[in-house]
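First, one chain by itself in structure tokens, the form predicted on its own.
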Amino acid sequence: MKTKSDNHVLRHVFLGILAAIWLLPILWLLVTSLSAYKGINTMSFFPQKWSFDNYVQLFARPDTVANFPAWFKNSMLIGTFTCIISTAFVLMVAYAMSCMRFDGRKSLMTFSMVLGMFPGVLSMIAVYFVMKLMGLTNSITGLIVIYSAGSGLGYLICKGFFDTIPASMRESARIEGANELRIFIKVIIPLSKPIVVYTVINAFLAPWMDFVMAKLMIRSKDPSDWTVAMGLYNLVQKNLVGDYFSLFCAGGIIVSIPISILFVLMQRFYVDGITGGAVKG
């Protein structure tokens, strides 16, 4: 007869197990990038010469194909704006659907839930042709425009968690003379730090890691105006990857070091502000 502490190992080695096939790939991309051999390496898992050339390629001797300096400016540009507005908009169509009352709120926020619910890439042709006509394809401008109009949209959990929020502190301060913006900023973003750091992050991750969009509208064939995505997808081309597989593999690694350090410095509070904003909806 199994123990409670038997059931308690084999939960532990199952998930040991899938933390393992996980980790396998990772894995793989980190010790690639260390290879000094810079095509893909199908004879062993670990390369047979360890070298940081590839990063040191990667910042310091950038060329007419990888220019990753360049691309991480650029991301980093369009992920940094796009955050900025994308978070300012979602906080402020949050507050207004749940903590005031004015005519169509209820139909508002229907309609805004389904509309949300069709996939983006229906309208990507259409979004193209606008920004053509406004002259910002092939621009930086364009992507944060594009990556912060819809934003407002995903106001769903950040309005669960002002659920939340007693009503009472907002009464409080209205009596005491504030008006809805200082209730807003004084009173609401203080109480609700977790929600405003799980809206950052994700309004961060969207533009960073986005290839199809970037794609679309990055039309340039000059590779220092593509963003990481587009950067490193070019690396993986037939006739480039022979000689870019292992800066690719750096490059992933190198991209994926300001999200792993994001996550970590602020995993309390996104974990708290996904539970937070699923009490009420």
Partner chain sequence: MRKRFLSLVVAAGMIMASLTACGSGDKNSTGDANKNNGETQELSDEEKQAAIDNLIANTEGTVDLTLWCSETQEYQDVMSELVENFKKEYKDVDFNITVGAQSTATCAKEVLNDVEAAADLFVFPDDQVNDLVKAGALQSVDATFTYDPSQTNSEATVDAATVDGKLYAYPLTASNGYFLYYNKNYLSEEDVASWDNLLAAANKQGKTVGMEFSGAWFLYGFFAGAGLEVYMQEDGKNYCNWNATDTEYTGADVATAVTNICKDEAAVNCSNEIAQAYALKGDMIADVNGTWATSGFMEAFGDGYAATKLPTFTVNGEQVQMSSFAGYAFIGVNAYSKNTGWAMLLAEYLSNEESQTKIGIATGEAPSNLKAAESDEIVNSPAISALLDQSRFAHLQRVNSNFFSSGGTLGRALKEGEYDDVQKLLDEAVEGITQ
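Residue numbers count along the first chain shown, from 1. Since this is a predicted model, take the numbers as computed values, not measurements. First, how it differs from the form predicted in complex with the partner chain.
- For the motion between these two forms, Val196 lies in the other rigid part from Cys249.
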The other form holds:
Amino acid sequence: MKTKSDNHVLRHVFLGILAAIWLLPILWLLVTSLSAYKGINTMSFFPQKWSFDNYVQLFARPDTVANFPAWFKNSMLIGTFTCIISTAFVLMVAYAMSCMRFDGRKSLMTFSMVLGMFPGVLSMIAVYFVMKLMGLTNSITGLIVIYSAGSGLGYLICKGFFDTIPASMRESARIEGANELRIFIKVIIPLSKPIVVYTVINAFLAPWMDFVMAKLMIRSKDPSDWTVAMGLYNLVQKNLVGDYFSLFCAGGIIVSIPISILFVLMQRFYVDGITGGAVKG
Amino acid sequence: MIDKLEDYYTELHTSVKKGDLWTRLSLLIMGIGYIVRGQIIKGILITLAEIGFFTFTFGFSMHYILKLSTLGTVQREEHLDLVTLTKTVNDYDNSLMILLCGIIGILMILAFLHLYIVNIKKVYKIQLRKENGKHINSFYEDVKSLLGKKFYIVLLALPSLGVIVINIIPIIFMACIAFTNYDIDHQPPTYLFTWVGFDNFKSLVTLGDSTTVTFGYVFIRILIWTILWAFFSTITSYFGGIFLAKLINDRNTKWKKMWRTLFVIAITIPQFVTLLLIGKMFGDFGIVNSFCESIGLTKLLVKIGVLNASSTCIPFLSSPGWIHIMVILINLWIGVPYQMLSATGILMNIPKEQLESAKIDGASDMQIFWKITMPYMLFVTGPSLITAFIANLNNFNVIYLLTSDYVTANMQFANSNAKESDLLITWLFTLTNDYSNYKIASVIGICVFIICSVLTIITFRKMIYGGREEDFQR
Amino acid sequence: MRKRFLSLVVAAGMIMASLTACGSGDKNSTGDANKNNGETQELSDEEKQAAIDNLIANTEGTVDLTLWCSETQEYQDVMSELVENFKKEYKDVDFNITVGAQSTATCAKEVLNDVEAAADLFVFPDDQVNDLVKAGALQSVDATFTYDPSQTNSEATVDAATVDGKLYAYPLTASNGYFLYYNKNYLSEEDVASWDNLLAAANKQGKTVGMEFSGAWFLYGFFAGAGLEVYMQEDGKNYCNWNATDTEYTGADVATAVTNICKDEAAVNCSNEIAQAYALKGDMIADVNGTWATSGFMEAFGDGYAATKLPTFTVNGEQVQMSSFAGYAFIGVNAYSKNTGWAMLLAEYLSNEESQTKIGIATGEAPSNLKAAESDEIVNSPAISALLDQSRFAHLQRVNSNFFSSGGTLGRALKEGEYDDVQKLLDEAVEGITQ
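What about the form predicted in complex with the partner chain, after the form predicted on its own?
Now the full complex is given, and it begins with the chain already shown.
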């Protein structure tokens, strides 16, 4: 019995060490955001002087470089809409590919996979001009379109999940007279909470991470038109980093709040999803 | 394949030949065949689409399609009138717009042609139905079938349109660029670029060409590293994630939710923030180096010969070799929590029925693992493995943000504007963004595309075509 | 199928609509327009006034202009103030002028991504002139109406803004070069005169001296100081003789000299933000850097804050003065501006003597205008006077981007000192620079 409890302790110690590795950079981010010194403190972990000023500056004193409230609002808007549209797209495509049989399905699947392999960075400039043709550059709508329009290509994981749902469940619904739309919404989606959560999180995160495309699309040089990613990235450019690094850290911490809330909310569904899986077992 | 094509045309042929007046009139006004047979709304919609297409093509895209062969001939000329301080500009061509709008126009024409042919056949079929006194669907019934057997059309319509606009058109455009001379000396709108055939491909393979001293050599080196990177970064975070998920979800582990949350915190901070931060931490003058020096690790490494004698710091992100290993490790840090989350979801869904019946049949734990758990895991996570592998081939953020301060130590790389740590995608980005060398970037892009597609399709063929979808849907 | 068809039509309609909206702006085209390929034209005072009057008379509605300049608060404030003054100067015209924050370092890149959507006026450093001219993004300064930039600014500045004998931008500041910051509490004037003394003094006190040796931009100072050249030729390729063996000081001599400096324990190869952090901590007492770091070093060195020209270094036992790139910032007018006339007048206004003085005082940058550069506030700044001092040895930066990637790797190799054959290294680097 002794070895078992030893194992038990060891397991938790090991997890503790791993967690420490994962949290250390985050801790540094947090303490640096509370530093009174605005530049990078690369020599010591903790700041010499503590201050809450970065957070005050972030919200109360927008200047010509940093307008965090506006960035946050823009990113929130983009994130929410992108999240809704891409989740819908991914689920739709995954359902069509997994649960329906039609001509050209397999070739469409191969084609979509091959398409995903084209280096996106290369076609960025072309995407910009396509957007310009539609008059969508320099606007939040344009960014939403860019982030969500191609999302249908990322259906593979979701399809993999749908594949594990027994076909008999769909069959019995069909016998009861349900059409495909009904089966999709009433049968499949309720069974797929974990994967829906996964998709929602991914879709919501994308616009918060991207600065390359956003920088190309948003031509305005007024900081109030930028997204969080663009703005924060700009703060660590060569001639600003010395004066804005700790502000950048504070921004990073604040951004993590909506994302954390999303995760916490979604964790509940994870548990649901796990018990939901038992239905099939 | 050829049979199908043949059918396609014979069908068309008979439709036109045997169609009555209305069917033939549909060649002109596409909706008329429907309208006379009672499908009024359908007929009007299709006619409207036809009108839309013709206004689009002749009002807009024809202008560009006609210039596609030269990509424009009139260069921009401007004149500033110093008396009135106003400027006059000639009616110049913009090669980029010609190419882009030309492609859109041609795609539209192709799509329309297909629709046109399908339309004729359909009209003919309706004619036959009418003649045979069979039932013709009302508009309501058409809509209803769209929610039933044809539901996939509804599902796929919008996502496909999005993919066409955001992916396909830009990809065709960039692929065309590889056959032009679009570079720093031919930048629209002021200057024109034009077709040059395979010149760019030739200059990539012929070494010693003056514009591409070492592109060929560097291309191979970077390609190898890109594949190694994609392989290792995918595998490490995949197994790392499954391992962590199993560790946390084990029945002996307490406070499952807390552990999960701790790791999830790491991904709530946007990637570029954490990456920039970690990059600074591991810099030559960063806190990790300060720490290593204070505990004497740096000196120790010098002593055992890992670092050379003059080193004052551990070159985590500033020396080839080190940087390669570091980016994979840092990517592990980024990737494991994500994989942990998805693995958690999937592990929970292993059909217990199968496991139990196997147990009753007397299978050992090992047999169960290899015969049931592993195939199931691979099948379910297969798609995510493919997606992750492809995503890593094109993983821009990690490499770009971690290595932006890195100066290459290899002159051949430097001469091709590359670094040892570059993936093909970051190299492409540098070439286009910093050097406006679109033509070579496009050539490289096409090569990457071909190599990656072939590799992936071969590797994952079984997963896609294995036909095991039904196995697990039982 | 119908549904997809419908959406195609909708998309087509959208594209049509946006196109007709774009197209209507470009009606003023004539066939016989020729590029004005003379030098800046001399207009009489009456002609100039008449041109401005014509412009005012012909202006209808609001004039929309966008100006991109450096994103720092001081720069933005002073530019907004100047823009307000400009509006007062032309009271009869209704302006809508936006000042945007765009880092000058990446200005050309941003402009070239889409010239048509870029600002009407933008501030950019001189090393981007070539790229911008090459892409046809700059409106040449065919004539000036309120003052003559080539008379009021230093000759070197005007040269830097001139390509093929044509002036392409309005000189604004002349402080984009580099020099030496030091802490006079630790270092005497004699110490900072040469690298040897500097490093010896730093070593004695256990302190360090910083410079970004692995940056091609800084590395240039050594090679150019010893008389070796790199510049862009007319065909757009670089000329470089850093591997020369027949010059007074050979390339190998200079390379060895640089390695010798880097080998010294007090010499630290570091970028701007690291240097500032070390200086603040008190470890670093001198750094080769530019005016953008002024406030950082002022804070770090306190009352010991001082700046001077670059030190000399030892090649073959002789002391050689380091050279540097002289850097300037210009205001350019976008060739695709819808209001070229007003953009040119605004550019003139922002770069005239009075405006340059105000910008200089507000941002600590040295004006390129000769008179503005003499005003007291500016002359009294140690950084600016160090820069002026260094400008005697500085050269115009006229190289294409190949210089930076190959030169950077050369700098790295020299810093690490890990090479067997210095001549081979230089040959390879030169091959890359001149490709």
